[in-house]
Amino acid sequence: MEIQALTFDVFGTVVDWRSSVAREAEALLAPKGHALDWGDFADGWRVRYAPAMAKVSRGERPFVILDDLHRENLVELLAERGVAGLSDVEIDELNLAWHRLDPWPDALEGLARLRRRFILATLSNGNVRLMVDMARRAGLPWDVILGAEVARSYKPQPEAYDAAARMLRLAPAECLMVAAHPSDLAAAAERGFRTAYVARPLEYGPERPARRPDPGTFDYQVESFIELAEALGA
């Protein structure tokens, strides 16, 4: 089957959240007289992810959209490192940060070039509002915003994957999924989806470089969006 669409993890993928969260987090607190590692900051927020959602797949709480887990993440971290006295406001002013990430260098050119011939679909565990603020800050070019919220199920669940191709009314073969983390890409390739793995290697920072997929592990694998529009024909 020809490929029809492609769905994008963002977060890592499409944007640098890591830089982002620090510049947000930086802008914000320090103001205030806190003297973080900035980068350190984000980390430790970013960290807190995966466990949030699992407790939400494996059922031992409802679903909630990420703004909420990144919130309850968010106050854990600031009682850790010691930064006390932020009103609610001021909380919820840098949860929003997530909704400021700025784009890799290659994103805006790279998915404009792959809007030509393809749809283009967040598959996130990012929340609607959430992908949708980011989209238009940065200028990305979704044709329709997919994933956890839409699904009811977070990555890598099955039903995150399935919701997606389903909803776009297209054989799971005919999705092309887009993303940074090998973890992503395998999940999507059990329920049947292609895979195009984009190296991200700044993501954790120039001190953890991203370690890469061996050859071959993935139906392409490429530098940028450029790369891979350049290899899909578009």
Contents of the next structure:
Protein chains: 2
Amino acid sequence: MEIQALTFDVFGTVVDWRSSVAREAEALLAPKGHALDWGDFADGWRVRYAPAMAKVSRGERPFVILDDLHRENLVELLAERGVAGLSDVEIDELNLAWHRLDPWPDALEGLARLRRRFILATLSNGNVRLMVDMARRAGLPWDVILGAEVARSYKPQPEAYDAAARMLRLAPAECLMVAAHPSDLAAAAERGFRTAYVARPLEYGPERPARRPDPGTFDYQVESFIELAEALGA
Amino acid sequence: MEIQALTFDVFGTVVDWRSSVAREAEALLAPKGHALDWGDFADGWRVRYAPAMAKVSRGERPFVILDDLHRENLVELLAERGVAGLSDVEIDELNLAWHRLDPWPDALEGLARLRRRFILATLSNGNVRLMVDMARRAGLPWDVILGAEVARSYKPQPEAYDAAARMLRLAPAECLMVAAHPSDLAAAAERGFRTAYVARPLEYGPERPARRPDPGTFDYQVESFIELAEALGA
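Having seen the form predicted alone, I'd like the form predicted together with another copy of the chain now, please.
Now the full complex is given, and it begins with the chain already shown.
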């Protein structure tokens, strides 16, 4: 079975959420007199992400898209950090920070090469409109936006992966999951996907380098999308 | 409310299904000694499309994607036209004719212009993989593939339109449905979409020019995507 499509985790794998969210938060809040550690603000937002999705995945609430989870988490975070007095419109605007994330430096060149040979799909927990806005702003050349909203299941639930392969009309083994997160890749492998780990050591900031998996843990382990293109002959 | 996204019907509106399917059928069947009127063969395939979807829409069978409906219809059509002896693999290959449709001459230039200003989404009854293959082959610059498979409802069912607006996080009035078919536009308008009729007089072949709606029936009525871009200031 040859690989036909690459399915991408996006936050952290394709785009640098931490420095982008920090930038967006500072741009909106600093002029209002708030002086925070903006990287830490981004971390505080991100850390609420997995527990919020887990409530959906455990069936404790109906499926809601990530934009809505992000907003609930933002309201909590603002209270925690002592940021008061924002209007609903300002909170909405800050929530869209996640639509304006910058790609890692190798992403555009690597994706352009990979797309010559493979179907490129998002398989992110981000909702459709978030992915559309991000792609239009950054120039990400997706062929199709799949993932949580389309599957109505958040990764690492099996249905998130299964729905992507089904809509691509491919056997799971014809799909290569690309992610910087071993847990995502392990869940994809469980559903029969092939796996490519891309190291993004700066995802959590310069002081918390991500730990690399042992060699041989995944089918491919590379340092960039360009190296992935080389490895796949694209 | 300003228009933010254009949602496109695809078969007949963006691509010329009739001459493309005729070409694909001839390429596969003529070398096997079949001499048919290939335009008429395409028509015979297309005419089975609406009744097959209607069975799904009436709940007489669970949702199945268009590739599967096309294949069932193809098996009937081959029998009707006296084409026997094809293998399952050959029938599958011919069924993919719908993945290899050529755009109308103005489509690529018009879409490139429209995309500078608007989100471009498919809102087709074609399934996701069909849309992906067609777009990759023809160079159609979709931002996102929506439509029947994602909504699990075929147009003109309300949910097909509602799901598209919902995933785009737009009010229906911020979406402009673009189609060559008055019935599709009328159903979209019923859900609150704005409407653009694009004349495709050759859709059913040179001898059966499509009848144009009366002036003023839809919000925009144009002769090409380029004219639509002009009308929308894109």
